[in-house]
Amino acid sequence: MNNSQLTNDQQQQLLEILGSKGLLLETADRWTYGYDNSRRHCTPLAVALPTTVAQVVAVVALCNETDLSLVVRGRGTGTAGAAVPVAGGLVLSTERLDRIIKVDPDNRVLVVQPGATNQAVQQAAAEHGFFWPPDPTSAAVCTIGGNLACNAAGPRAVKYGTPRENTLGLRGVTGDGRPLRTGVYTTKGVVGYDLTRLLLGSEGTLGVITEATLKLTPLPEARRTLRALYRGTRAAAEAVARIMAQPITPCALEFMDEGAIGMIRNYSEVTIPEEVGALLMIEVDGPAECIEHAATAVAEAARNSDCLELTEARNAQEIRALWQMRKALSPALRNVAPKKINEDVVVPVSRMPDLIDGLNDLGRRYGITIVNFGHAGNGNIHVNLLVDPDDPNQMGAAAECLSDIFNMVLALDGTLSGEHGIGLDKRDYVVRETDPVALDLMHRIKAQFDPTGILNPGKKLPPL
């Protein structure tokens, strides 16, 4: 694959297609656009800025005939390096493509392009009484393609689910060029192989999303609040699995560990208790006529012997310092450790407790701060490792503390990655999970969806 330089006959032709304002060329204009939450940097030679389909149909397909890697991007929200042009070559922005298409409320459907941001999609469809379940904490500015291209979630995921269980069908392009049409209008049907999940999650390494068909969810009647605090880590890991045994489904149950609690003190108009250990954020939501039965048999699987306080927010303004408080913590992380190793492993429920002391006794053994906080009420937990990385004896340290977090979490029956996906960061590490037949599967997939390997390369997939 040649990537060292975009040929004349290349400009010539990306220009026929997208016109001078949709070619950017200049060094300081591409630069903009070779990083993402990672923190990699690689300058791409040309960045694409479609604003219609046919545009990236011709885009995909030149790059196909003339050998030139092509890289997918939203807003550079993801945090594992899949939007970085490692290989140089052209990427493809979508933020001109950012229609909201349809809403179809009687059919609760929404049609949306890839560049529309998270934040667009929940405001056009609470305009009709409807939510799109999955929701980052990057909603704002990460894009739809974005999410669903990691199968990002947050922390509604745990009674709503994933992109792939809210997502209905898809429209893309090939890595051959070749337009796609997958999925379905309806909630149910099963003609032929599942591509749309099979997209789902793969990082635009199988091909680039251009329009996607949304599941949309009534917004609820009611909804309640609470924060937990603990005197240590292992008495709320215990807590999240005790509630989410009970009948009620929490619509949230995020986990903060001491070390998160320290780093937000400063950034939240809520008071914590210095000897407050680890917190729960719990939410409920339903019909107002049962609201009140949920938060009380939440709250009475939430609390145990080193249960210190658990409280209920009284009104909007509570609960929305409680949520700028959980959303404080990735800014403020940065600010202390702005080269930190972000990682969001996922176990099972029940096997939270073991995840979280084996986190302390990994931190202790290599010297190592760990700050843990995340999505607990789906054991997806995101561990950080703050480190400098210009002390190579505390990055040589990082790297087996990372290796033997990722035996950890595989021991205890869980997955490498929940919602960050892999990009470069884990590809390395996908041997460790993945069943070799599988991976040669996977492979081959590959190879049929984009057939000169354009798509995104080096990413995903560890090579063979």
Given for the second form:
Protein chains: 2
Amino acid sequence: MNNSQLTNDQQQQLLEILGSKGLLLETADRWTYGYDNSRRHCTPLAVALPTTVAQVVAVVALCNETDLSLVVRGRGTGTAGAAVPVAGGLVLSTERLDRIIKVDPDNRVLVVQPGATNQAVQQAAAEHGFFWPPDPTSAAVCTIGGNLACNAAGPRAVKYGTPRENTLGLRGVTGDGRPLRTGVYTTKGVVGYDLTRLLLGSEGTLGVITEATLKLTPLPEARRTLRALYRGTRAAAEAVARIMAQPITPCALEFMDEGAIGMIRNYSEVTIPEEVGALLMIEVDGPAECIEHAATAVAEAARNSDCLELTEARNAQEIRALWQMRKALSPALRNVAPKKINEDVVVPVSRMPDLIDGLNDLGRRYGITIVNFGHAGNGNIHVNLLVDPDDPNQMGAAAECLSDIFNMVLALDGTLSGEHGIGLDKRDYVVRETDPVALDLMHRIKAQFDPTGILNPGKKLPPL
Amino acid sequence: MNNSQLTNDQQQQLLEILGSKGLLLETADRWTYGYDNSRRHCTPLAVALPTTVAQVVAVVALCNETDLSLVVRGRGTGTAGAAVPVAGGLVLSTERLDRIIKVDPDNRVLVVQPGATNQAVQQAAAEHGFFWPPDPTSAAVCTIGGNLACNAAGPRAVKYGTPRENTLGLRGVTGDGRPLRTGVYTTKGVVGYDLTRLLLGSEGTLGVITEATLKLTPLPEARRTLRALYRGTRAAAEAVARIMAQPITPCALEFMDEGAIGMIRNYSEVTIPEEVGALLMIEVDGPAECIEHAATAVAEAARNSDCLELTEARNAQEIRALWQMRKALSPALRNVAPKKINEDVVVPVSRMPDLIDGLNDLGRRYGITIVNFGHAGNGNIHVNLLVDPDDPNQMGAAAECLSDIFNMVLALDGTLSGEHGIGLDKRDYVVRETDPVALDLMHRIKAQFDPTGILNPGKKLPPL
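Output block for the form predicted together with another copy of the chain, input the form predicted alone:
What follows is the entire complex, opening with the chain shown before.
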């Protein structure tokens, strides 16, 4: 495979397919399509900006025929390097395939092209009283295609699920350039094997998604947000387990450890008492008449002897203020450590205290500040190693520390990634988690969808 | 492949693996493992009754090595013939692999072997205040393995989803006898491709499920059941669409047409006025404090100018009485037409009136009584053609009528099966619905999981 430069013939054919406005060849233009939020970078040979599905099919077919690797990207908000064209070749950006094709409120369905942003979908759905549950923090800019390719979720997943629970069907193109339709337009369907969910979370390695049929959920009438402050992590984790054991499932149950709280104290105007060692943001939604009861039920479960304070926001402004703190966290972390290592491991909810204790131990042992926050209701914790990339000693220690973290997560019956995906960053750790027979089958499945191996080569699965 | 008799060698090896108590060889014993609720029958050469996963692995390996086909069955409640060993060979019954391995309420997880009944799982979960949402009508006898293999759901799916939305991971054995582990023990996980959902609904053609990690849901505190009677189908379908457009999703939304109501009138003690042309059973659940509001909200959406009566059951006894009528339906139908053709098509909720009108037209045209009921909230309608199997003319007409029904369903953006599966009965219709590239990939995937084609041959997918 020659992916270090385009042949004249390839370039000519791409121009014929896409027109000069649909193909970026200048270095400066191509450069900006070479990175994502993993902070890796590789400039692609060219960038295809198709406006029609026929163009996508033709581009994939050309790549397949001429052995050119192809990386599909939305807006590059992924953190694991899945959109970085490390094997060279072509980048296909879905940005011009951004149409909302249909909103069908009678059937709770929305049909959309991959390049539409999550926010555009939410707005279109909201006009009819609905929403689409997956809500990554980057919802304002990230695309539906990226959400689907990574099975990216967000806080609401604890109540409403991930894309896998909220997608009915897909259209796409296989690696050998064949248009493909999967799934159904209904909420039930068992004809054939479930190729829809096979494509969801496959990070562009099995096919190019060109259209998705999304399952909508009615917007809740009311919302209540609570903030609970705890003396320490164990108390907060205990509260999470109690909240999840009673029948009112919150629509968000977010956690911050001491380190994360410290970040906010230093980098925003939020005031939190010194003795606070952990924090939960808890949100419930539902019918207006029941919201008081729901808030009371989760508040009761959240209270324990080490709960220092429980604040309830009762209107939009108060809710915004509480969330602002949570949203200030990621930028604050970037300020302190621009190249922080950000993982998104998951453990069973009851094992969260063990995870946090273990992370603190590892941080001390390796001399690395580790800051933890995330979607506690799913046990999905964002583990941030604050390291200086210019210090080779620290980077070496961080690599060893990360390896120990992953082993600990697996020993706690957890998984290495809840929503960020594997990309390049976690690829070499997959063998520690995944059953060898399952891994063999994944490679075999990849070979059926993409026989020449052009789709996002080197990503998602460890090399054979 | 010689599946017409066991060789001495095969028999000897099976005895070594299973012991004499774990292998049925007598004709009378084998006979009862030859049918399911499709009313097809083929006696298998032998029946394996493994008690350990190691035995399952050894049996599959032997079948693979000696080219013996293998049909896995739970309790044979499936209606599409998936458990009938039409290719001869061996039947493996999971009835002795029925252990509930773990109930983990802190993490909302239950781990179970495939032979446990749905009811056993519900009871074990209920002791801790939880339930597992899938609830086929046959829950008292059907097995979890069968539920997973068919992705079988039931009334609650409208609110809580099918096995695909309620299963975290699986253990199993591939067709070439390799033990396999898929998925996670957490509610999020994106490492590797989603093999769990690929196996769910694959009807025993990709692997033998030996263990499942199920996601539990807290039992609701309260429940309210409503029965609404309508002048005709359009009015009922309109009510369904209105109910599904407001934010309170019912936990059951069941429909019966005029023909189904007639059955109950004649074959039970229930009294329903003559002018009633359609009926809805609507159930809501949730916190006790909110249940009144929920019932009021759905009742409001259910009422329209052609709603003749709306009854609300307020205690367990009243609820039971309302459901008794719904449950009397299937046996009543069997009384009238022991070999009724029972389909479970799905259409988008808004197309239900068109479906029912179309079915009535087709019934008249072919001179066949068609009775319809089912899970209206999912648009999943059980279409029953009441035919006399001894009348060749009528059976010929029924085949043509069925073909027209399937075409109509697909024209309405529907799917051929919502939960019964394909088995043998619908296998030849799959090509009408499934995209040819998707079908090609399904066959290729099958070949990876089951290279010698021993697992449930001839089922689920149309022959190549």
